[in-house]
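So this first bit is one chain, no partners, the form predicted on its own, shown in structure tokens.
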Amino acid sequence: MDLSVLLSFAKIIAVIAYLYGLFWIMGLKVRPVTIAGKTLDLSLAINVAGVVVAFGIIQLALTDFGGFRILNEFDTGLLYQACTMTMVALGLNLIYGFNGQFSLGQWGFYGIGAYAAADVTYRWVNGDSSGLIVLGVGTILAGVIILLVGRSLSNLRRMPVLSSFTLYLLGALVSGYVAVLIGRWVSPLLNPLLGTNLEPGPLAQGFWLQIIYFLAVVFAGIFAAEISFLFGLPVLSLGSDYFGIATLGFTIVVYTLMVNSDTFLPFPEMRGGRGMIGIPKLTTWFWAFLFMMAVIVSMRNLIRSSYGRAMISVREDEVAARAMGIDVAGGKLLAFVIGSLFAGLGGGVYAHYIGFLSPGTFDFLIGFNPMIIVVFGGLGSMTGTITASFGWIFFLEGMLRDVLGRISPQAPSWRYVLYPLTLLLLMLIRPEGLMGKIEWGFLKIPVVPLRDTKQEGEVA
């Protein structure tokens, strides 16, 4: 066997072991210790220290020591892709695995987040602050309007879905119009501090540029979530199969808008089907790790909350959940919005790693990748989704592409034949996915001991 193949296998095993160690240390609990008469619980401190060490291990592997690196540039790219794919796939698992809504629109929200975040930073480094102002103000105003309209409609009964959707849509359009006006007024005041791409100003470099990158990714994720709210409000009333078809249509619409972004939409810098170039490459291991861990921790805590249990109950039996007083429609919409938020964040991180965006990257056929990952890892399993995301990238996009490329220049396209065959075999052999319901460490659901009612009755 070729040495490079052996090294690729070793890297895949090392990545899986790394993930297991990370989740194990995050879920580690130690007994409280007594110091000077005070009882201290050091579990949280140990968990945080473990996460810092886990971050440092990869950071050292990416560091260049006199021309030697454990992870080369190609491996670094795979690592960033795995982090973004994890965020996208976890969002889809929340929608489909935990809430039971079959969705094919995750890739569209991924693309929305990528283009929105990239446009902000591209304009910023080229001396135009309007992108950040319009996106930031627009998402904040739209969020406030959605909350206010939702609170007003909660006092009304039997409001038709299309009527409430019309109110939300009008509010979103008003917030967008106001954001554009504010951008025109405020951007001339900030633009002199940005300089140009060749001669960046004080706000377009160093620490401030990192802050802008963070805001761009966050606002892009929120923007994708708000789009999913407006789209999901009328569409989620459909059955699961029809909802899947509608989300597939949404992905195709997003792809078409990307292709015509320089003609139909007022974004000439996106260059339509030619692809957007000149995106600053601001994604580092720190940012990729930070956003990925934020998504993992947020989703884990959400699933363990009362809202998460309500989502799972909707998946199990909508009729029974509705009979128990659970807001079925609200649970579906919440899962869809949060899952789209995760996809938007992943898109923002990806755009600033690759530095180039092409509509072909967000084609609806490629959009099946997160679905394959979720099914492969196991529906309703966070551990399965995370490990499958990293395994998918490092094995299929890394090692397999390299091996097939040596056979023939056209051989890498055979991957698209191997994907469905592998998935078909998995469905026949292990329908619950590779991990099934297994969770590791921090992600494991705690076992609550049941009360022995028989002994309690005897004591009484």
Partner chain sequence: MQSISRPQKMPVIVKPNSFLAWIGRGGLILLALLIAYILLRNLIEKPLFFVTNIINGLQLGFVYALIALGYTMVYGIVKLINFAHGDVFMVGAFTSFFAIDRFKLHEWPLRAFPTINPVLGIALGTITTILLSMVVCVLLAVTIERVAYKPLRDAPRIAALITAIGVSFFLEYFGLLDFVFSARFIPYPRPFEVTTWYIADGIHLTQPGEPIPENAIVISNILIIIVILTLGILLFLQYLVRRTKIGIAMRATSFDKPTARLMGINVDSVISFTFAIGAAFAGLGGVLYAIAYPSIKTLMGVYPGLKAFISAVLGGIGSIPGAFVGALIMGQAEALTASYISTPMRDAVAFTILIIVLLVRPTGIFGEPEKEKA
Contents of the next structure:
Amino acid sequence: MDLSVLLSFAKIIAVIAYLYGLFWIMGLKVRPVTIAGKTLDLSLAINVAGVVVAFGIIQLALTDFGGFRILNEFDTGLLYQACTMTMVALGLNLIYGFNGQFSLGQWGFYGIGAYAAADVTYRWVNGDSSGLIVLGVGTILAGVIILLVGRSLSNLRRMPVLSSFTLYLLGALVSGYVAVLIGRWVSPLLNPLLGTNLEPGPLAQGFWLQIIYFLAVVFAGIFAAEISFLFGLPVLSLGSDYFGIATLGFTIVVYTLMVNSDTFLPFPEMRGGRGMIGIPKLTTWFWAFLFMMAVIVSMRNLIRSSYGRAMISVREDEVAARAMGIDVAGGKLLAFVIGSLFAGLGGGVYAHYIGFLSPGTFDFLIGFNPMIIVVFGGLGSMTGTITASFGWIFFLEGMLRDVLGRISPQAPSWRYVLYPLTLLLLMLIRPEGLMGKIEWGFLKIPVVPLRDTKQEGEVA
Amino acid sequence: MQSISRPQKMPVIVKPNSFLAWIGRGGLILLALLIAYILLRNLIEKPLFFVTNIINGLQLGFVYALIALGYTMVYGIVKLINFAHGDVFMVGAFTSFFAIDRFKLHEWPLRAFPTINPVLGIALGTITTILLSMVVCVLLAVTIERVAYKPLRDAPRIAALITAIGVSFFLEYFGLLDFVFSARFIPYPRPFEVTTWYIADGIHLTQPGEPIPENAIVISNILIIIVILTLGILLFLQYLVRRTKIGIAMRATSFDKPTARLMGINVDSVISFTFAIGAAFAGLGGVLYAIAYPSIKTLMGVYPGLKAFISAVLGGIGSIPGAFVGALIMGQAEALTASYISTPMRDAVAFTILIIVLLVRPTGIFGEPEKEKA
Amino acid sequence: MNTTAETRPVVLQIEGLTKYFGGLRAVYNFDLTLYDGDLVGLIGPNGAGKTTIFNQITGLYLPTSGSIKFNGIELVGFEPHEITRLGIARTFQNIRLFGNLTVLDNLRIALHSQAGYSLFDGILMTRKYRQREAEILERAQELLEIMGLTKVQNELARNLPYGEQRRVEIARALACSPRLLLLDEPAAGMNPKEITQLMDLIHFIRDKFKLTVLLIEHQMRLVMGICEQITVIDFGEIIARGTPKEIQNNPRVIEAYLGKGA
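The structure above corresponds to the form predicted on its own; please give the structure of the form predicted together with its partner chain next.
Below is the entire complex, every chain and molecule, led by the chain shown above.
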């Protein structure tokens, strides 16, 4: 065995250990201490400090100490890819693992998020603020209209899904049109502050650019979520297998649109099948970590809340869930929209790390990857999904490509033959995934202690 | 505890014929009118070109039908989307490619019996090639079924679905390796010359080098072969399923596996037989597709496979005539979209049609209405 | 029903309920009136349409015609989860617990409609969320204690013995805070001792939670033992109605159960 093989193996172990350490310290509960007569619960402080330290460790590893870095350029790339993959896969696990809807559309929403966010910042650094304004106004307006339409439809029953879909779609189209009008009107006022690509204005550099990046990613995520709402509304009523095929179709349609983004769609800067270049590389470890942790924490809280339990009940038994007062259709839609939001955020982060978007990245064959990751990690296990995402990227894209590349130049393509085989073996041996439903540390669902039994009204 | 939320307003029940219910239908009708307008205008402006498109769509549709039959039968019997079916189709095309290109299998009658009538010789040789492809596909599909799907028969359906995806990926990525099929487009050597006729004031045989008049309907012998073979297979399958013993066993198995087993049906061999027969037609489809569109590649099975599956769902999954009708619709939709709307959107149209049909009629065109649930 | 004037309020009033599946008539012209605190049985041979009636009351099926009024509210057209929120809870003939979840979670899911905090409260873990969650937990544990299930609260529901699964299902239905409880063959698969316990339990929860109970049952001992009124249906139509004693001696009932000539 080569030394560098051992080294890359050690890196995988280190990354996984890092994640487990992070979740451990985030879930750490300490006994309250009494200082100067006051009882303080330090758990939260320790958890937050742990996150900050964890952030710092990687930040240090990424810092250049006179030509030496613990994590080189290649590893950094893997790290960012793993973060985005975690977001996408967690979103899919919410849809599929927790809510039981077999979706192959996650990759499409990822692509939508990537292209939308990239377009905003690309235009921004090239002196055009219309991207941000149209996307921002459009998503907010569409969100408001969707909520309003939803409210006005709420006392209708047995409404054909096609009709409500048509109403929502009209609302979304109107808000998109209004957003374009507003963009046309407002952006010339802002554009002088942006300068040009070579001479950035005050709003197109430094702090302000970071803000724009943040807004672009968030709006792109919301945009993906709204598309998923419009798509999911009719399609979620189809039933599991058909839903899977329809979402696969969604990914294919998104891919087709990307390939024709400069001809069929009016976005010449996306350059269709040739790929979009010149996206500012704004993703730093700070942002990648921030977005990933936001996704992990909010998903964990969601799963623990009553809404999360309602989603899980839909997976377990739809009829029983309805009989227990759970709005099954609403729960499915909610999980689908939130899952797509995560994918959209992941896409935004990815686009600004890689700086180049090609439709080939969003091909539906690659779109099976998140599904496979979720299955590997275990349906309904967040820990498993996160581990599998990091393991997948570092092992398959990192180590295996490296190791096989040494054997012969053609060998790296063998890794795509290996992983379906692994998947088949896994399905035969351990169909519930590597982790099953086991959670770790902060993600662990606490066991509720037995109640102090008061001896009253006991029966049987 | 907060008290239970009680609806403040009485809900309004939307009657099937009320205005609100017509909003969605109205949208669909507008869409249909728009499509009808586009098609009619083109039909009136260039009727011959329109007919040519219809014929192209037919050719595509009949090939899809061959693949869709396998999908619909397998889904009907084990409720599994056999993602690998499109790759079996690809293997069929490649088998015939190697047989023709490397071993000149299609010329064996000419070599063995030099005095044979050349047309008969080529026909025999082609049939041999097709049979070889079908046999290879059957072996492949039965192996897949035995190795990958059978152990999971009692597992959750989703495990089988993931396995199907895994098998499909294995075949694709293995085929993509340079020493197997590689990722390139490979020109396909046809076993026989494709002869075309054009119809413009009378039927003419197209001579090599002769330009086809602009306003002419072109028909090729491969189209005729595809149509005749597919129709024959359709009739054969209907006969098989309705009249023969194995057909009854298949229907029984698809209806209720445990009971079928109790009735003395060997469920495993019935399922294998279903996979085999589907794969045989996929192999045939692969060869015909390659002859009709003579350029093959490893991922050639992905889109036809998906569209064939959509055809099967469209027609009502499990129904053999349904798969056929669905495939014809899919072929027309694809050909007409490519010509009159936008070439890249032809894949999108397939899925849009699927979603709309399922929303209006959840069990597909020929599907039986849903039964009472427990 | 009783000819004497009833002073208790009407909880459930079903009139002319009819359901066709395609050409098959599952329920025809079914009437039923339940007064507050009633404990009424619905019996009939297999396939007589009992569960279909339950499914229509709870909104899983839309009736072909007829009306179902609950506390004066017309239920036809409401979604199943809304009907549950209005105060009708049910159990299932073939137990439908959320098998991969703990007993406690099964109950907490039933309490979802009473959670009273928004999605954002949940994601941000606000004070309201913590408060409500504590209340939900308290309520769920209280119910488990009443049903004698405290010890198994962290077990997966599918790992419980059959009798306990039945109790969990009743507890879960009670967690919906119903006024009307529909029990679909609660005694199926139970031995005589368990049935006796179940009879006590049904009486107990009816009094404790001030419920009205409608139950479907095959076990004659249970029905005859606890129901005040019994309605018998066959082929979707009412063939008899009365007190247990009247039903036992009704020739049409005997015929329906044992066949002609018995």
